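Presented as structure tokens, the chain that follows is alone, the form predicted alone.
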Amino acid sequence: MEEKDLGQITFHGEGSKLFGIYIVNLLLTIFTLGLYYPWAKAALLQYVYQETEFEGSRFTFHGTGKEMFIGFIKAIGIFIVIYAFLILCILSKQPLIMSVGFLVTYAAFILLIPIAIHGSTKYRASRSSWRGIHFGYRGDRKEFLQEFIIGALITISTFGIYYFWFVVKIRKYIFRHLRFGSVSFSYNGGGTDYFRLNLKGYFLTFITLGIYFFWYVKDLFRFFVDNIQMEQNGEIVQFRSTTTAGGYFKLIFGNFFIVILTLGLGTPWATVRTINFIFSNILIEGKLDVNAIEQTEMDYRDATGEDISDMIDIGLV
């Protein structure tokens, strides 16, 4: 039985590596007019997870450039069927099956969100290991969409003020269904909380003409971190920031000039100064049987989820 008491991730990547696979990226992917892109992803998600460290060994990323463009060509033939869909509605030149064409497409666009946040999780879990354990998410895709869809209703039917609640529940959604093999997650964070934090961003910010944002995002981040947890056989886990406002301040002001300066040629250095500022901001406190995880979880390799996130813009942390 081996405990140990944790840590800290570590980000042992360089910016100038970096800037060397942006740059064959980029000159595939205009030299294929695209087509490279799921192999430029999956290229810089492998560099980004084997430069990153936790307790002495590296993290794995097992996705490849064709899962990820299977993906890529089963999101587009999606995107083309509902501006088909629209185009045809719009030629009809007749205003009701205009307007429904509009209302149709908008409606898929909303859909595809959750179809997106879940597909992506997914898969982006199931192909990250440490140490040969792989992670995983359990999330049922219906009942998903369903958490969505309504969570999406109230929000709109309260001018937006349910918005709050909902991300936390969306959140705890997500958490609750990720494991990393016999290691579950959790995430205790509440609506009100939430609401109320935002709330004090939003007006100090505007009173303090800006001055105040660096503490906002910092009581962001900490809100989001210090409300994961792990769980392992009752042991429990606990994630928590270190961030301050003059870290993000340096970060944030750093990395636009950086940026500026160069003329976006920067922007390698500023992702690294940005890994590193979130990983060397969390601490993990607890204790974990390493030698006790077990693997659970099944492979999954449809990257579907992954590439619609990125044709309509979704983050994921």
The other form holds:
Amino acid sequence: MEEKDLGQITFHGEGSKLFGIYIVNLLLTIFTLGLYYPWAKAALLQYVYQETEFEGSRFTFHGTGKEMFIGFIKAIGIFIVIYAFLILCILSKQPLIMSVGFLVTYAAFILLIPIAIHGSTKYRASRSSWRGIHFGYRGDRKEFLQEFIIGALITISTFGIYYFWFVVKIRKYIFRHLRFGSVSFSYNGGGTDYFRLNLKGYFLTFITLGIYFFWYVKDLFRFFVDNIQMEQNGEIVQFRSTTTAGGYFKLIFGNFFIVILTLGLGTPWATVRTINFIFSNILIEGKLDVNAIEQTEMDYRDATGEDISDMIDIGLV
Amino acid sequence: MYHFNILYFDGKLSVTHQAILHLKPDHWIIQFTDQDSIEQIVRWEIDGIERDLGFNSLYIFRYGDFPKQTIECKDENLLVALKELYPGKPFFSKQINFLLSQNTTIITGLACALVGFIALAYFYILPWFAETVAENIPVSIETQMGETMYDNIITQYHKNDSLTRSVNDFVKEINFKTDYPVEVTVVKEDQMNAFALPGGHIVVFDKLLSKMKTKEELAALLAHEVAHVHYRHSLKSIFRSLSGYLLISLIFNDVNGIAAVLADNSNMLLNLSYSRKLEQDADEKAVEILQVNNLSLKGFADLFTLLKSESNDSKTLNLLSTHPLTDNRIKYAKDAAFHQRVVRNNDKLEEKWREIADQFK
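Given the form predicted alone above, what does the protein look like in the form predicted together with the partner chain?
Full complex below, order starting with the chain above.
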């Protein structure tokens, strides 16, 4: 039995390797007119996971291009149906039908967001493993949809103020249902704290003409990381952020110059820097028994949510 | 030779087992001692073994139904042994990844090819494609698009009804050599500008009208705008900038906002030079229209001089960027006027012009 008090995830990825993957992916995506995209994504994720190490073992992404391709096709189908409906409504030239068309389209897009978050979290989690133990997301789609729609409606009716509580609530829901074998997760942040942090960050950034921005992102990162908890057999394991504003400054400016001076070709190196920065600034505190995590998840292969979320371009969590 | 040190995970628990892998002709044997010091033997049939796509020197194999068992091996000799023992088994079929891990010259070559291809696409293929698409859009769709754009745009302005009527009367006296119906709308605006929409709508700002001295100037302006309509210039510009933007946002997909803004602006620069070319085409067509109608090209030169006087005014930098007015264009109009042979006075047009000019008195 091995027990550790401080753990860290390390990333071994190299810009040059990632560059190769990017190039091959881009070429194939262009020459297949985009059809290669799911395989490109799978290769990228597989590489990033494979170079990510915890306690001497690498992570694995099991998702395949084929799975994501099926999801891709389904997602495209959904978008075609929505747009076809909208276009039909517009072609009718009846103001009433047109406004119904727009309303339905908006509603459909708003509904797609939680469906995409749910689906892609579930897919991503189930296709991620470490030492053969799979992650899993056990959220209920209906429940999640309900929570999301209620939150979205309150946000709209409070002119956006509720947004901060909404985000935290969604995050809590997702983490509460996230599993890593027999290890469970939770998120402990509060909406009020999140609101205060954003309020302060926003105004100080404004007043200091942007200089405070680096402290602002540091605080956001800390709020995200420090509130994540893992639990294993009653033992609590805590995540701790060690980022500094200076660190963020170096990361953002470094990446900016790398990308600009290479006209975008240096993006893989910037990506590696970013991943390195994130992992090297997360400490895992507590006694996680890394040899006693049991497999608890079932197999799940539907990547539709993953692809919808790609299309409406939402960053997860 | 066919024994390797590996790590074995049974798929049920995260515990790592130090194990020995024995390669046999039709199966693998994995041998290890478990937590309770009991000797364990696991048998993997060759047909159920899968290899993970590998990017580093760690070789991962999986076996069985979910949850799969996993072995990890760092010994490069394993690959050699696998090739020898199972030449028919596709452990190495992942061509792309194989290519990736092997050859830096190939990657560099591919990168160069890609950059070249993107440049080619951006400067030649996409513009050509956009133009072809714009040219082949049926007139009915073009008119419908123009109509929608017109409905959206016109709500931002105050229409001057009587000037609109008079200018449209004026239009009827000129042969514009186009199948598109020309429909002018005059709006109240304190700027000297005019623009054309797909399908035949032309919007003229009344300030520009008020500064004109002769019917030839108005005819030149209209001829120029009709030329834009005739050649589908606005459609072409829209498609070009859209396609350019699409490609750029594709390349800069995951890059931060600042780079995207830079990329966006560089696209605008390219479009600007394109729009200069379109202006030139429109000028040439306008000269042709005026000549067919035997109208003096001096009006064309006068129009440019008038617009130039305005563009010196800093508040109309906008105009400068979309309708680049260079001395070259004035010179071009003057040259054309100098070489013009037939000029006839058109009394009816003059009469219509008076009606317009009178409204500014």
